[in-house]
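Taking the form predicted on its own, here's one chain by itself in structure tokens.
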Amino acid sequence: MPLTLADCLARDADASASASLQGVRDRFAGGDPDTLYFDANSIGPMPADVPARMQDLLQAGWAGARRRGWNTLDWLEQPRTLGAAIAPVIGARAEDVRVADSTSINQYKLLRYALAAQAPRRVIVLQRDVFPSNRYVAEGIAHAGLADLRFIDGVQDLPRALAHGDVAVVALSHVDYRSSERLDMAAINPQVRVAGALSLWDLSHSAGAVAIDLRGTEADLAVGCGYKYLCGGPGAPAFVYLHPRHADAAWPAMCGWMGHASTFDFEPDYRPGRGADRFLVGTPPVLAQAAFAAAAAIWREVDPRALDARHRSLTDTLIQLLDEQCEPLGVQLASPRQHERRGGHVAVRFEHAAPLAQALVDHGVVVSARKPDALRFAAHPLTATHEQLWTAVARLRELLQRQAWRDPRYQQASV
């Protein structure tokens, strides 16, 4: 039978499903009230209580303490006790992640201490459609002099990737940008590690949406941004992962202050700080790290695995809508079906993905597109509904029925 908007406000109702996120999505900010917001995986929606944190912050902190809140506030510590908020959702220990700087400079800090962890090995292992940035990051450490690259096409082509016996790291996106295909991270971590190389996961697509354990599944390292899923605002810091087996391995590739085994002996000469600590560099963004505290309070009171199943009959429910309503107007799902699958959002194929984007925005429904031809759905677990899920498939169905798409003032590059 098809799914009727009946079916969606009892999934919403369903109290067993949801029982420990009760309330969850009260303490977000609602946003415009005629938006439905599906771009979780561009920037995830806001805390209420960050503008209040915020004002806090810069009277009390900025106005009032001055250089004294350095003292009597917590700012020194965000870096650590954000990590330990969000640990629990990426499947790491407390200690084992900090929160700093963006996810491009985080993924030059590891593929540099990977390399030189592993010395003489010096090839970098790395998918060649990954998000540009990550590449990007790769071909600048290469073109120093300082690594090799070797492309894949898929995870199919690692064994033969791995088999020389020279890589250092394999980096890889745990979810792909355009299709959110998920990567299975308990069969490729051994992989990589019989292969005597280093994993390094890009968690920007995954954390805060669905199930990650990278302890579990023996993971060394990864990076991930915080203004997505995990909903630290707009350019909010990145975390860190760092296996506790590779603690000390080596020097960071960025020494800073903040990263000096005792920061205010201000002595002459580095000493790396334990562990994750090492990857700090310099003064933390106080201001960022107030709005991403914020987000920090509710996860930490998140179950990962109620997270995940609520993620699951999100997405679920929209691949059914998509197919029951939308795939006889000639979108197709290019998303994997099986929620193991699947990273936050939900992919389908359609020729003019672009426009159709920019018409569904201006009619209420926020979502992005990539190219060439996907356009994406990123329902956020903590405040999406499946009732809107029924309202933004209903809205999407009009407007392919009627190729709005084709309006010219849909035609101009969008982000």
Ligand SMILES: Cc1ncc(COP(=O)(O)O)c(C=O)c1O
Given for the second form:
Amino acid sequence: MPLTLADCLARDADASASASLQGVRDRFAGGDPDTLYFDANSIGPMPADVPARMQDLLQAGWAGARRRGWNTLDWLEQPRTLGAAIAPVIGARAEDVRVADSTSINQYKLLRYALAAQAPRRVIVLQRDVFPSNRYVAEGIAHAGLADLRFIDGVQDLPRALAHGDVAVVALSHVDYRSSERLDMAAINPQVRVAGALSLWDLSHSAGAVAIDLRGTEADLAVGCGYKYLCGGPGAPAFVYLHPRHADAAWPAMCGWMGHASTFDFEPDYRPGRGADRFLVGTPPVLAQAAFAAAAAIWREVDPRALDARHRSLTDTLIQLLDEQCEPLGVQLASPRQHERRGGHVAVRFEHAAPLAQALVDHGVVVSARKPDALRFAAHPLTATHEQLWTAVARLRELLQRQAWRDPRYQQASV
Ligand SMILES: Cc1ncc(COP(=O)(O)O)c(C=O)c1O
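Same protein, different form: I have the form predicted on its own, so give me the form predicted together with this ligand.
Whole complex next, starting from this chain.
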């Protein structure tokens, strides 16, 4: 039986399905009422109290406290407190996560840390088709003569890549940024470990969307964006995770005062802070942290299992709607059907994905496209509804029926 609007409304009304998420949606700002947002894989929704928190920080913190803010407010602690708030969603202990810098920079820090801890091994294994910045960061390290790169086309190539006994670190995207294919951390981590290498996961397209178990699967290192599903705000700092067994394995590549064992003693020589603290470098971005703190307050109350269940319900619904309404019009599912194999978004394949995405945006449905032919729907599990998915797919069907993607207005590229 094809899914109806009434079915979608019933799924939204079925509070028992995610009882512990009740009321969470109201803690986010609604955005433009005529727009449906499916771009949580770019920028997640804004918690409703961000403006008040920012206003308070600007008045009381900047205009009022100024330098004293470092002592009287929690600015210096926030890399730890924000990390602790998001730790359960990624299956980590609070003390092993820090929020700082960008994902690319954290990727650099952790690759270098792994190389230092694993010397004389110097091979970085990475996916050939990974998010470009991850590849660029690794290429930069190799270009400086500090590592050799070995590319794999998929995890099926891992045994071959690991066989030489020279791999320091295997850097993998947990979820492919185009297809949303999610890798099986529980299966891959032991493989990497037995080969004497460390695992480094980029969780940008899964953290805050689905449940992740870094600790339970014995992952070594991880990074991920703060501004996507974690709702830290545009340009929010990223997170960094270090398994405690590597807490004192090496010096960090970037030794800064915030990562020193005793920052305010102003010792002449560097001593690394304990564990993930050593990945802090310079002065934290206080304004950005204030926005992220609003999301952190919400994450402290979210049960990761409920988040995961809600994500499953929304994305299963979306896939069924796309299959039933749009597949006959030339749109094919590009993401895995099995929820455990899927990350935050659902992607479909359509030859003219980029202009079609622009047509959708123009008709109030914010989605994104990625080359060559992926159209991505990233519904945030804490805010999206099944009804919104119904409306979005109905609009997509209409646009496909009248071939709106042919319109010259939609031919220029956008992000
Ligand atoms: C999978 C993935 N990794 C890394 C990045 C880069 O993150 P940043 O700009 O914070 O360095 C992105 C950005 O979208 C991403 O999607």
